[in-house]
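Shown here is one chain on its own, the form predicted on its own, set out as C-alpha cells.
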Amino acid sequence: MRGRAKLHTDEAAVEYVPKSLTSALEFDKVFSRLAPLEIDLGCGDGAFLAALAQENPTHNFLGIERLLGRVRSVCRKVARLDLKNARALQMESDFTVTHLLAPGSVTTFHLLFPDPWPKQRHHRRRAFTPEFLSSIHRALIAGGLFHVATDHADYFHQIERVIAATDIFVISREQYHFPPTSFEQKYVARGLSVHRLLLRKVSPVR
C-alpha cells in the first residue's frame, strides 16, 4: 500500500485511496458526510488546505498531490489539527479532474503555484490548457469558483488568453481570503508579484 504502514495512524486515516481509477469519487465515503466540496489541485505540504479547512468547517477539502512525500506532510498536518473535513489524494491533477469527478460535484478549485514550466520547449506541460478548463468546468457545480494564482508573469498571460478565449468562466470581482500558502510566503517575502484570479462557472452561450 506505498508504504502508509509507516505513517501514524491517524494520519494514515487522512489518505483517501481509491479503490478504483475508472469510477467517480463518492464524496459520502470519502468524507462520511455530505458537504460543499474544494479541491487544492497539487496541495504541496498541506498548509493552504489544513489552513482553509480550520477557517470552513461546514466545508470538505481535498488536497490532491502526486509526490508521496508531500502527502506524507499534508497527513501529518491534517492529522495534528484533527482535521475531519480534510483529505489527501495521491495522484495527477489531470487525471483526477478529468476522470475521477463526477459532473457538478465540486464548489471550489484551487490551483495555486503551479509548475510554469518556464522554458518554451516545455510549455505543453503547463497543467492550465483549454481541455483542463473544460474539465474544471464540468466538474463543478452551477456558479462554482476556481482559484487560481501563480508568480511567473508569462503562464499567468497564458491563462488569461485560455479563459479569453472560452465562454464557459467570467472573472469574479468578489472579494475572498485566502490564506497564504507556503509558496507565496517565500514569493511575498522575496518582493516578488502574486497573479490571482477567481473565475466562476457560467453556461455558455449558444
Ligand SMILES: C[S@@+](CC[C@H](N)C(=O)[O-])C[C@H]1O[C@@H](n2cnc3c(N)ncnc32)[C@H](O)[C@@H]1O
Contents of the next structure:
Amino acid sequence: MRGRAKLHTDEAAVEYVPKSLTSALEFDKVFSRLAPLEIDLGCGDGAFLAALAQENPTHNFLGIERLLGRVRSVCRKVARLDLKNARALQMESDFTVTHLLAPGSVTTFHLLFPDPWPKQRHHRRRAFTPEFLSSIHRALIAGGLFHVATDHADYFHQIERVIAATDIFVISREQYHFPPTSFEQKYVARGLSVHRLLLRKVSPVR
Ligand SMILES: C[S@@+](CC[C@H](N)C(=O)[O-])C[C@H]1O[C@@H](n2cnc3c(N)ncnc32)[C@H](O)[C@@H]1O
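Switch from the form predicted on its own to the form predicted together with this ligand and print that structure.
What follows is the entire complex, opening with the chain shown before.
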C-alpha cells in the first residue's frame, strides 16, 4: 500500500495546494522563480515529468493529476531526484486549464496517453475537444506548444479531426526528444504503436 503511505516532509512539499480556486496560479510563488513553464496534464506517476525536469533545469514543470496515489508517486520521484523545478497539483485538468491559468502563461502543454474512453457512449468524456483546445490556446504563450500522444488509433483520428477544423494551431514538424512516459513504456512493450502530434499555437487570421 505504498501509494497510501504518508509522505515525508520533503516529498509532501512537492505538492502545490492552491489557496484559491477562483484566481490564477502565481507561478513565481509556486516555483520561487519565473521560468518557462511546461504542464503535464494527467501526469500519472510522474516518470515523464521528473525525467523532463531533470533534463531541462531552466524550465519549471507542473504535473496535474486527479488521483491522490499518483500525485504521491510524483512527489516521491521529484523529492528523490531533489528537483526544485517540478511540482504536482491534484486537480482536474480541464478545470485547471480553464480557470487557474492566466492567459499566455504556459510555454508547453503535454497530454500524454489520456484515458481513451473506447466505448462510443463514453466518447464525450474524452479530454481532447474543440473547447479544451481553445482553453489550451488561451493559456499558451505566442508560439507555444501542445504535445499530444496516444496509443489509441480511434482517439487519435478524433484529435486529427478537431485539429483539421481549427485555425488556432498548426502541426509542428520540428524534431523533439521526449522521455517515455510510464504508460508509453507499457504500450511499446506490448508492441502497440504510438501516435504523436506536436501542435504550435498560431493567431488565427480573421
Ligand atoms: C492513461 S494514464 C496516463 C498517465 C501518464 N500521462 C503516462 O503516460 O504514463 C491517464 C492519467 O490521466 C489522469 N486523468 C484522467 N482524467 C483526468 C483529469 N480530468 N484531470 C486530471 N487527471 C486526469 C488519470 O488519473 C491517469 O493518471
